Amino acid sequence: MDHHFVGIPELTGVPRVAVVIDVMRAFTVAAWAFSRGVERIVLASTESEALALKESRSGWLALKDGAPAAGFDAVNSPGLLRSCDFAGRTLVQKTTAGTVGALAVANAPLVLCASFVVAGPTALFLQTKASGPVTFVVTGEGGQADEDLACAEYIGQSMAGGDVEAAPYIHRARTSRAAADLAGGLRSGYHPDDVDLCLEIDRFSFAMMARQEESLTVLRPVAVPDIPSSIR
């Protein structure tokens, strides 16, 4: 099946089915978020527009890219988070690419944001649930990121059903430059097992779908049926 691999400067219309990819490191963290507890997501197109979300609601917890900074319960680094206990909570999220990947295709009718954490669940998904070409939404150094790219196209291959190694993909990412700049600390708000939980395939058996909801872009997990081997 001929999938679309696109930056996000690249996006021109509406694509029917869109999978926004940003492995390092919001949809890792997204994942673990709600593994957490976190029952939903909402994507905030801009740090203010985050804090004023969290403050506008009781209860509501915010999240960005960075160092920590005041207003913000948590940053976007999935060993920091894997701790947490936000059992019901909603968490605001706003990061440098992923949540601004999924805002620019939110109108979509099928949105899902993935990483390897949830990549087999995602293929899943998209055999059950979608007919068609995918638009991939590769967030990382506009379109370039070679972890995003191997991601999705890891999900575009196990889609098509047969025995896809993971091993090639995984690699990829591991010697991507956004994994050294990870591991050498170039990225704030960073833990030192981050790439780790970054790489982990399958970690979870869920995927992670974006809805327009009363006008706030909100990312669910969405359960998926056991994983057969053939996308392991």
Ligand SMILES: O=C(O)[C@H](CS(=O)(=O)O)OP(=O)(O)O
Second form
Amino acid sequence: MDHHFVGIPELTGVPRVAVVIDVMRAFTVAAWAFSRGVERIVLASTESEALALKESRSGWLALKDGAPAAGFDAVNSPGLLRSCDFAGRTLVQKTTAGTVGALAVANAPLVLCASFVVAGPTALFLQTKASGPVTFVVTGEGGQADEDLACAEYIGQSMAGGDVEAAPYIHRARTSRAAADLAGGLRSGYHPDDVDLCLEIDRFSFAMMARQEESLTVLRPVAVPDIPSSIR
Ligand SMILES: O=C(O)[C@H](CS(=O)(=O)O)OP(=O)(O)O
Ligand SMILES: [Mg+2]
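Compare with the form predicted alone: the form predicted together with the named molecule:
Whole complex next, starting from this chain.
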């Protein structure tokens, strides 16, 4: 399938199929949130919008990147999230790069949000359900973040079929600037396991699709058929 890679600043028009990549950490966190019982994630464009959305609905939770802050229930860390019980909850998420990228293509007919933990299911979903050119939105560092590029390239290769070895792509992500910053404690709202958790290939068996629901951009897990070994 034809595909290309763009940073958020380079986006023009509305892609037909958009796959928004944020490995560290928004869409690793989103997948972990679903695994902890979250029913849907509402993507917010600002922290104040996230808090306003949370306050407007009973039982909603809010998550932001950076340091913990008043009104927010969680931070953008898979290591800190993995012990939470969010069964049946709606989570509002606002981060620096991932949620911004998803909102920038929210009007596309098909929007998937992805990271290594859902790479295989995402590739399978694209292979079986999508047609037309795929635009990978590389959210970090204006489209240059190597952890996001590596993940996008891995999914791009995998959806084309054949046996794609994940190790070189994971290595690129492990040696990226974002990984070094996280491991070096330069990012707030951090757990020491975050880098490793962001580099787990196919930890989860679902893809994640964003759609418009009552004027909100809502991310939900979507089931995909069993992943054949050819795209692992
Ligand atoms: O929380 C993260 O890892 C980043 C925040 S920053 O870019 O390091 O300031 O947000 P994300 O949108 O998940 O890349
Ligand atoms: Mg990122």
